[in-house]
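Here we start with a single chain on its own, the form predicted on its own, put down as structure tokens.
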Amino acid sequence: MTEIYLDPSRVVGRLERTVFGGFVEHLGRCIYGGVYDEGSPLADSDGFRTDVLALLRDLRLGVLRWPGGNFVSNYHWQDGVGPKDARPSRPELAWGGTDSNRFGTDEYLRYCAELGVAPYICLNMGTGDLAEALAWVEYCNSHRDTYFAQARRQNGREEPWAVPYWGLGNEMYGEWQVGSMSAEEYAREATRWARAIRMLDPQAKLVSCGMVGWSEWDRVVVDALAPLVDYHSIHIYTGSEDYWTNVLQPHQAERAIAAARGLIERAAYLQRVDHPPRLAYDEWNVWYRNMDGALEERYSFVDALAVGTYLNIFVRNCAWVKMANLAQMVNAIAPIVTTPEAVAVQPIYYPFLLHSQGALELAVDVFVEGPTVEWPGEPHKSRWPHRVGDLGPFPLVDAAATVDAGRRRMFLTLVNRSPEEPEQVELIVRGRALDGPARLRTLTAERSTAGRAIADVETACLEEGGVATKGSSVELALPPQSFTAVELSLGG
């Protein structure tokens, strides 16, 4: 039996819609054949796959990061604007492909407008330079009668695109990155870029290139850039063939958030930074099976439990995590898979869907009392050797909760990680009565392959129901290996 105590008056942070963010990169079939498919009967006049658009709209994304990722470190944005037939094809160094440049800045920004999401452009700090970065910001955001603003107008966009978020490079610490550098080199270069971009566009929100949150790279970068940027980024992927490792590894995110927060608070205190940066967890996902080529990972329902846990962690830590971007959205390590004739969603699509559709404005305190689990070690091969045993024990049921500003509604997300047994759960709301039945949406593994839209893409089973409440509590039976979203109405 698990008891979960909820206090709507104990707010832990404001949950930004940008926590439910996405990421698309020129990698495999993510853009071409996924987001963008010129000539397809399933595409609109802009070349956008309408079936993919519809599924992404349902996710209610708050922000969409582009064009990379590793790809951006050799991407020159001027290759991807102007008449499409005049755009050059270029060798793509990060993933070994060729980029036609038929999907560029204006296509991406029109796509963001179609989805109703905020754009987030990552700048090329590999083979690019500051002049190129400033020209990109000018092209997207300037009202002036200047060269690159006029180029935008000539390409069909009179008003500025008003791109709010700009990333100062991607994973510049990695040897796999074109133009990788030391932390000290990056800090010097990013300082120059941040100051110059602020001069051109004082409203630009800048993201420094972080690592895993607790590294020496993070310390050096935070110390240098805390007064200059709005966000510090974190990238961690997890995943394993072992069940418990897979479902518990997302708790590495809690270590990363706590460590990065400490570095930022230290820098802010020593340097007297009035408005220290917050965290952008701008790449995260389960990813361990397919590391080469197009990265067309096929997900299981166990991966969906891990994704649900990641999102719970971001909600619980939303006072510091102000952006998070699932990497990626279509075909490449993605919740959505396409063929020329069809589209399907993988199990990891559903916890994101339920989270983003139900989440309310304010995250509140959650206390879970019940069975716990320890990380049993790593008996199987894992591509991401993140230790989590020193972070446990972990509640068998992972939980997060939000309320609306008026404290009349509450939304909970519960992950039952028990592999074989259901778990009885009592939800207890402090100081408030519940008004009417609880609405449940419960996600479990698929029961048959007959409902698959694409033969090798596993789906999931989503069921809706209601449970009577009593006073300030409600009892639920969570199926084994399940993700459940609960909506409650709060009385006096």
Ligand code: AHR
Contents of the next structure:
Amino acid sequence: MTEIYLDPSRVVGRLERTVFGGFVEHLGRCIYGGVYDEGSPLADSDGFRTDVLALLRDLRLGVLRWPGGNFVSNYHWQDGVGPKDARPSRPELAWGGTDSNRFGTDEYLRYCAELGVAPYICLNMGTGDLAEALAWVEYCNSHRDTYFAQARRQNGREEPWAVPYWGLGNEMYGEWQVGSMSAEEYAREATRWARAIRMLDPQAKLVSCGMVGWSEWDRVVVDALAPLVDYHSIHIYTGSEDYWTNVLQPHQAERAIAAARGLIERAAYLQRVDHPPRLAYDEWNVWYRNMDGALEERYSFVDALAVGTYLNIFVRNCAWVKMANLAQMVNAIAPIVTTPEAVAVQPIYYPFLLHSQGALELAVDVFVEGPTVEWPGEPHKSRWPHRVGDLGPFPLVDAAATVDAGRRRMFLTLVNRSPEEPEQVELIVRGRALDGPARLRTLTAERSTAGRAIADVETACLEEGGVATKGSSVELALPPQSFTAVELSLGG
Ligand code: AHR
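Alt. form predicted in complex with the named molecule, vs. the form predicted on its own above:
Let us now look at the entire complex, which starts with that chain.
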């Protein structure tokens, strides 16, 4: 039996819609053959796959990061604007492909407009230089009568695209990154870029390139860039064949958030920074099966439990995590999979969908009292070095909750990690009666492969229901290995 105590007035932070963000990279079939499929009967006149668009629209993303990832560190944006047939094909160094450049800046920004999401462009700090970056910002955002703003107009877009978010490079610390550098080199270079970009576009929200949150790289970068940027980015991937490792490793994000926050608070205090950056978890996911080439990971329902937990963690920590981007959205380590004829969603699609559709404006504190679990040991077949044993014990049921600004509604997301047993849960709301039944949406593993749209893509079982409330509490039975979204109406 687990008891979850909730207090609608114990707000822990404002939840930004950008926490439900996505990421699409020129990688394998993410853009070409996924997002964009010229000539396909499933594509619209812009070449956008309408089946993919519809599924992304349902996810109500707040932001979509592009064009990489590792890809961006040798991407020259001017190759990807203007008449398509005149655009050059280029070798793609990060993943060993070729880029036709038929999907470029204007296509991406039209795609964002189509989805109603804020664009987030990562700049090339590998083979790109500051002049090229400034030209990109001018092309996208300038109202003026200047060369690159005019080039945008000539390419059919009169009004500026108003791209709010700009990333200062991607994973510039890694030897896998074209043009990687030391922390000190990065700090110096990114400082120059940040100052210059702000001169051109004072509204630009800048994102510094962090690592995992607790590294020396993060410290050096935060110390240099805290006065200059709006977000410090960190990345996390986890996953393993081992059940407990897979479902508990996301808790490493809690360590990362705490550590990065500490670095930022320290820098802000010592340097008297009035508006210190917040965190952008601008790549996160489960990823462990397919490390090379097109990254066409096939997800299981256990991975969906991990994804549901990640989002719970971001909601609980939303005072600091102001953006998070599921890496990635289509075909490459993605919830959405395409073939030339069909589209399907993997199990990880659903916890994101339920979280994003149900989340309310303010996160509230959750106190969970019940059975706990401990991480059993070293990662089994895990590529990632995340040890989380020192962070436990973890509640068997991981929970997060939000309320609307008027405190009339409450939304909860519950991950029951018990492998075999259902868990009885009582939700107890302090000082408020519950009005009417609780609305439930419960995800469990797929029961039959019969309805699959793509034969090797596992999906999940989503059931809706309701349960009567009593006074200020409600009792639920969570199936083993399940994710449940609960909507409550708060009375007087
Ligand atoms: O999302 C896949 C890759 O993971 C990204 O290109 C890179 O930034 C990270 O290493």
